[in-house]
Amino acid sequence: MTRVVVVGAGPAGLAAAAHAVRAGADVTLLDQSAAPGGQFHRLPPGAPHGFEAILSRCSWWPESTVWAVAGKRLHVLRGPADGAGRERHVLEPDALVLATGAHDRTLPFPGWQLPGVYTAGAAQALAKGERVAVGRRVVVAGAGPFLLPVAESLLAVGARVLAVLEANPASTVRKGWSWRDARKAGELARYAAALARHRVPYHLGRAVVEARGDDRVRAVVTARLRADWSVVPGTERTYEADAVCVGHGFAPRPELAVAAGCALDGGFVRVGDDQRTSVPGVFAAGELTGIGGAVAAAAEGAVAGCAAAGGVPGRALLRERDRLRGFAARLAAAHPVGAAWPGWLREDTIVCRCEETTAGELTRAARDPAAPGPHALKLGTRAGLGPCQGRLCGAAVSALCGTAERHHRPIAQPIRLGELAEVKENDA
């Protein structure tokens, strides 16, 4: 029997995991939380997943971390994060399928490392999984219809939000919403009433430029940008706020990927027709090859589990890929991030928030002729260097100096000195 391991339980992990039993593999599903699900799943602690079926005909691990890997061979640490104690464990299967996901892009703006701002993302899951409110009066800001989402859960949690800001103009968005798809129509509609039924005002081709405030966010500055996100001067509008949440769109997490060995293009996993990697025996779905949602997410995890059980994936299995994969293509088209954003940001802006590096010590230091690598431009400015190690920053610093971004992350997870030293690694 084949042994599948597929690492990560959001919706192209859970696919994954489905098709690769349905095809006959002893499979195990691995997800650093204690619940699987993912963010687009995520429920307040204990309540009914729903996920139960698939679990009880898998080898279930939550709580569990992939610290590093080499081809297929993946070393685990299992149990809570923040406890002691956790076992190491090590895993060597006959096919791995990477369903890691990715996280929220965040562009820089002056302000925006008060307390108050944070990543739509963020403000999502404390809504959803703790039913805690990000605060009182809040602006959503950014690119792409997750922001509509984020504004649904704030109002389901009693905040009060204060207008949903796309950055994108009208003729921008229409390219991709051409209402084709029935069920997102649907989704949109339901969200729309949402706004209207709390008068939230939905404003395209305007974003939040400024965070103000002395130990907190306590005023919001928007502004109207043109096409290409240069801002109009004269339009800037405030909102007494008290925090902003703000999402451009999703980063993959390509790290275990990479120390696998896999080929990336442009920052994603790139994959064959069955979601094959270029590393034999790997496989990749979800927001690991292109951002595209949940459905699509799911999707490219039912063939990957397929072909990584040894199976074919069926017809209609790669036809429903392909179709919603068009739709992702779409939607990129229809909320980009406009080249001209850097204009938002002041001298003394921090871009880094890990080191506060500046925008003007990266610009200056991309002029230097004596520094003009990424990899000495990040020695010198040391941004990137801190505990997220460029995730958060490394798209914005590319984008202000002109460099390629870094996906070489040494560290794909924390882990403790104690737990590196342990000599004892399970087989399992």
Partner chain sequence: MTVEITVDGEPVAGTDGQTVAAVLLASGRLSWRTTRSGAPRGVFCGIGACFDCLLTVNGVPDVRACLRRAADGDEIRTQSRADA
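Which structure goes with the form predicted in complex with the partner chain, now that we have seen the form predicted alone?
One chain, no partners, no other molecules: that is all that follows.
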């Protein structure tokens, strides 16, 4: 029997596991979290999640973090997040499906390091999964349709949403949406109605350009933007707010795929028609291969799971995936990131949050003829060398310095020295 390991139990990984089981494989599904569902399906603690049927047909490993990959050999730590003394395991399947998803992409702006600034996804996760409102008076801003469900979830946990701001102007947004996306448009209309009911203003062509406060956010400055995201002078408006949630789309989490040797395209894992990566026996699905939302992620997962198990994905399955990918591409065109965003930054604006490297330091280092090259730049400014290893600032640093973003992170997830020294690895 083909042994398939699926990493990530979000919409993509769950669909991959279900389809690999259906195609006759022996499946192990693992996730860092204690509960299945990934970033999309979040329930308050203890609620039944609805994936019991599929989990009962495979080996389900919750609280299992893959910290390294070599070929198809996976190194796993089982136990509470970042705890000491987790159990070490090695898995060596016949085929591997990577479905590690994405995290929010957030562009830097003055004050974005202050407590009270959250990614849109963090606000969503805290509201949906933990029933916590990140603030009492909240501004939600950035780019993309995801801002609307975030605002809705904030309202549901009792926050007051002062405004939702889409940075792109109506002319850009209109380009991406079409009658073909009627179902999706209906969903957005529902969110818009919820906002209207709560009298939450939705503005296009406006962005948060500064968060103010000493020890925490106390005010948020917004401004009108042109189509390229340059600020229109004199259009600033200040809100008294205790939280701001920002998201400018999503960035994939490709660490494991990079470690396995998979080729990337623009940061996303490159896949063939059946979700096969450039490495034999390794498949990828979901936001890792392109940002398209939960339904598209599940469609890709279904194809990947079937193919990983040695099956031939059906024509209807492939067609559905292609349709959803097309929708994702149009959505990306409707909500691009404008090239003029660095205009928001000041000399002293922090770009690398971990090392507190500023925009001024980066642009000076990039201009210095004596220290060219991304490696020297990193060592000189320390940007991207902190604990997050450039996950958050990588794209911004390369945009500011004109260098290519590197996705190489030798350790995909932190492991403690004590755990590393522990010689016992359990084969499973």
